[in-house]
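Presented below, as structure tokens, is a lone chain in the form predicted alone.
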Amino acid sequence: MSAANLTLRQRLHERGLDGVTLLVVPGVLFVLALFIYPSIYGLLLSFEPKEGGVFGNYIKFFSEPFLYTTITKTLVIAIPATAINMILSVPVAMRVRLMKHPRLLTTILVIPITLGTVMVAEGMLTYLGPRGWLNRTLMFFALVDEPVRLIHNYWGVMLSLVITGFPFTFLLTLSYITGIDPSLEQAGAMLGARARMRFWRIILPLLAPGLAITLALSFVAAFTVYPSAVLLGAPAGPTRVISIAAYTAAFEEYDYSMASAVAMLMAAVQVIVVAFLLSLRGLFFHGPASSGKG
């Protein structure tokens, strides 16, 4: 059969496009038009600041302490409580991967997720304020002689991220963990490996390439930390984190270039620290623990 004589489908299912992959395009146009897009104008309008040149809002953000502090605020919020999800979330995921029926402690566990960072952090006003539960208990059986602080401060904000945070970090987690053969581990303990060798040995490398990647997620999540900075810590002090300064630039000085220069700062901090997150595979799929020694 000639070319000529070949159907649009035939022509497209030639050249690998069937119809299943012509679903995608969708999908492509949708990431075009939320995303990229939004994504190089916002750039493209960094590049536009009311005075100071084209670098103007660069140089504005990097040269007053109250903007570029933010990116270290930021930081010392999002990096400690990633770590904290990720440590939690290793072990129980481990645990509830041998319980008969996981599906009740799951769905106790992502119920946060369902309730939302805003809901959460009124929750979190009523317990643990000054006047709450927490601190009228704790004051009641006389351990405490004032009420103790965890609102209002750095501490609400990073409590409010394990709890919003940890869910996501664990079903991540815990589906990268029914993911590995159990055999692998059985024939380990058949060999005389115990549970501590078998984890670090047999577990822990297959799992790493899947915990950088939630990592990464998790880290970006954190990072964008805005609500709970605003309701549970101290928007005009330590945890004035990066989003509240592209917030204040975009609607309360009405300046959207800086608002973009921020938000471009913002992605710029993310796409760094996602990078050396996920070189991280590279280094557990090359390391000892898989080389097959030992």
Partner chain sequence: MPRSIGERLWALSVWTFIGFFILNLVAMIGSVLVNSFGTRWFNTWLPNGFTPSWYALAWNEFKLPDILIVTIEVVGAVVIISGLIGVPAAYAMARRRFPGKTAVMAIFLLPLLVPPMTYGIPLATVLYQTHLGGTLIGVILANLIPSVTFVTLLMIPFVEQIDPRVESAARVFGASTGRMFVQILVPLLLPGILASLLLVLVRTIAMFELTFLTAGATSQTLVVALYYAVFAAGVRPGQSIDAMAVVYMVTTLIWLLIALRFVNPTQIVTRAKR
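In place of the form predicted alone, the structure of the form predicted in complex with the partner chain is requested.
Only a single chain is listed, so you will not see partners or other molecules.
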């Protein structure tokens, strides 16, 4: 049958466009209207400052220490937190993958993720406060003379990012590690490689692409920390993170243009860090982490 004989309907069908394809339309419209459009709108709005030229907001951000230091303050929290979570996750996941029934453990670890940062913050305020169980225990064993200050400072935010971030990083790492064919490690053992060498020479190179994605997601989550920075940190001082700057601009100063500019800068830093992490991935092998028929 030549193309001329086909109806329009049939020709569209040939290209994959028919009634079924239309089912995707509501979803696409929805995301376009509530995600893509606001993002573009925010970008444009950020160039329409209340005062100053097109780049007024950005010039203001980078000239006021109270604003531009939020980027470094956030990085000083987010980078170590991400690193700690990653460094803890890999050995734990390596061990847990050998368990026959890891389900109970993964269920326990998914709880802090599900409860969320607000609930963890409230729990930490009670548990880590000067009269909380942790300080009582430390003093009971005479490890410290007076309560350690773990909340309303940098460490409070850092700890909350580990409590919610470690399980997230761990579960993601675990799912990547269990995707590696166990017979590869057995093959390494049969060829004389000890556990340490098997990890560095076989597991880690195969895990690297997954770890890059895990690192990127963990970093992005830590970089946009908000409730714990306010509730557990010192929001006027060392834990005045970039989210706080954005929120203040929008809902305390009602300067949506400035708030959008801060949000755009937030996104820009994320894009730079994620692009950097994913480019590292290119240095490693990227293909299926299993062998089997080619």
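Positions refer to the first chain, counted from 1. In this text, all values refer to a predicted model and were calculated from it rather than measured experimentally. Just so we're on the same page, rigid core means the largest C-alpha set that superposes within 1.5 Å between forms.
Remark: with the core as the superposition reference, the CA shift of residue 190 between these two forms stays below 2 Å. Once both forms are overlaid on the rigid core, the distance between the two CA positions of residue 180 between these two forms is under 2 angstroms. After superposition on the rigid core, the Cα atom of residue 98 is displaced by less than 2 Å between these two forms.
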